[in-house]
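Next up is one chain by itself, shown in structure tokens, the form predicted alone.
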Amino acid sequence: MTATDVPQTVLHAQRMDSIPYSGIRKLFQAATAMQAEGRDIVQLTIGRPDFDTPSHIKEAAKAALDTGQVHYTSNFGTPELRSAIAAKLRNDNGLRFDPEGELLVVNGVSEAIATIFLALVGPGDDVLIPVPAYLNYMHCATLAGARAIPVPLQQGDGYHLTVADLEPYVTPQSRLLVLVSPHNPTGSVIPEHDMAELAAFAVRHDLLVVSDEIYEKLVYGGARHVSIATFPGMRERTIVVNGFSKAYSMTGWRVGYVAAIKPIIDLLVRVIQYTTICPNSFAQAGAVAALLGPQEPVAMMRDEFDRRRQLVAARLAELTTCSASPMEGAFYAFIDVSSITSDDSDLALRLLEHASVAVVPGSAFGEVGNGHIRVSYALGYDRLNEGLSRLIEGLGDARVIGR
């Protein structure tokens, strides 16, 4: 069937024409379509930890599964789950949630995304985003039917979101303002002084925040992960999002959580009940073995991120023409070649094709990127070892940057 053959009126919806394809997705399937072919390409690309699930996460899936735990669960997400991410959240945050009303079990934080902004903003809402940015904010807020204002971030101030950055785009319109520390696709990490004063001015402006905390326990050097819903006035106002796809390396279990007040949450599920039901059943109790068991392997992974990150810093100084982020989270560069191209996606096809590396164009995180790409350090060290090489290499050679 072609597009000829299907009645005009149900090719698309009107939102769908401000809905671009992931550009990231777009890379990492064209390096696969060239892997699939027999070339040997580097893929810097996916946020995905390389590591396997830890043994004891696995073997308790495994015994939901052999116990009959393969039914729909409470649309909330299962009790112990709850009560094992309102512990992890006291313990580790310093924060206070009732397992019984102010938390909720998603597929993943990016279903977790979508129905906040479903439940919460519309027409004549606008979403504040720093950019560059996870796209997923800026296309859901889009297919809400709110309004995604673009916030840039300065690369001098080494990509930390600051009040100065906000007050140009504050209006009275402004609803939620989004915040991801650590940050994709920049590895910044927002230092406490400035956490304090975004709180104040959330405060001040009356937004509620959006504190995305998925890459929490990866900080590294003198970065400190702290969230914005432990200042005062701030428990109230902030969605709290997190999951267990970045530390426990579970991205393909699509277990995640959001954690605010009561109102917040009773809207949320509403938009849960007639969309996903709920999360994985035997999902969900590999998700309480990985907060209640042993946290070594976070550690491990943590250390193991580090060392690939000074392999990333140490190998990117050899570059002459350009320079990367600070790299204080997650596990991203992002390297400015802006004085080397104006086109940020013709110069990844180009690595791609002349190079064999995969990397993500800055422009697939918003405008503000273009001139930039994302380095993915959530790779092996060899492998990423011998991915630099090919990168600086191929930064280097004329038939990519076109000299």
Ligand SMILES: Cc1ncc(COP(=O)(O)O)c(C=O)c1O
Second form
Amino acid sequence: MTATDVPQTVLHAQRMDSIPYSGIRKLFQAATAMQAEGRDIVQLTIGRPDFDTPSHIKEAAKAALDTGQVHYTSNFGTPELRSAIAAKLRNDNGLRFDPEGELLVVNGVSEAIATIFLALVGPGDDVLIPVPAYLNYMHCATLAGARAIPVPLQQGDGYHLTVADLEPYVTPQSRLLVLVSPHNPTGSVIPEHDMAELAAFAVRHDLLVVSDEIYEKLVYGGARHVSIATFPGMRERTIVVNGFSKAYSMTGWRVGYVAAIKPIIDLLVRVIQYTTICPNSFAQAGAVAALLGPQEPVAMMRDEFDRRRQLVAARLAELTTCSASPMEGAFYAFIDVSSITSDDSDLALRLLEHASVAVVPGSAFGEVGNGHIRVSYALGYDRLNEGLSRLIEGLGDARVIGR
Ligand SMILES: Cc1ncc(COP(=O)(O)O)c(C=O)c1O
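Switch over from the form predicted alone to the form predicted in complex with the ligand, please.
Entire complex below, previous chain first.
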């Protein structure tokens, strides 16, 4: 059901008229339904590491259950986890945030996004969102009553956000800028010199910045993650969001965190008090073990993603008429298929039907994504290779491309 499909006879809030079903879920569900019928489908859709959560993290959560850590925690999250996060931000990112008042543990970055928008923006406020984008940003801004302003990223710039991209869209109503680096869906990583310029831009226009760093550990080749909060004048105006889903393969645990100055965290916690109260207590114990325990599993998963990334790059080079994004980080390739079709949703459905491979249409990440598909390489090497063969073959198959 899309937003416009909401039957007018069903009582619903008017704001829901502009909230569609996620295009990612749609494809994933279609593929899953075909699998349930016994079809062999390779899923290249979902942004979820395929690894198990490292065992020491699971053991810590089990121990927490066994020792009765089954109650509500502080609205801010447990002191142990906040202190481990503060140490992580200091050591990994060069950021100093006080575990008492400047850190908030939440149910995944997804909850952070919704909470930030509810607490900080509303009617009359504009949120600048580089697109194609992880669509929670667009839709949570809309749900909060603010205006989501899409800022197109340029394929020719490797989808790196620059000040030149932002200049035409910034107005006195602009309150928040969303930065996601490494980026979903393009896999781009903003280089340090561009980040410095974006920081100066945010200061110049008095913008708050939501910096989504959830893919920070997944960078490859010469790419390096740097937090915009480290630049002059930015600690005060950056809301760093990060979590455990991608780096530690903990998507189902639902733990993430927000680092920001105290007045901002105070606003966020006022929302949390009346929505989710706190994250899961024993999942937080697991998250402490994730941060304080051995980091080798993170490196192992990163290295394996890198190996797969190189496979994807090599295989996609076989496509003479389509080009892929640079794949500097995260685990996505964003492929320009505009030479084949102008209807990427239809192409994705045909690939599913005739080539038995599921990919996400680029338009699921905003209108500018039309004419693209996103491939996730968060699945086993051999299966990925099989999926890529099907994709490459499908993009040459008359039944798929309609010629
Ligand atoms: C950019 C980005 N932010 C946040 C999330 C969700 O993170 P979490 O599992 O912590 O809610 C995702 C998931 O795909 C993502 O791509």
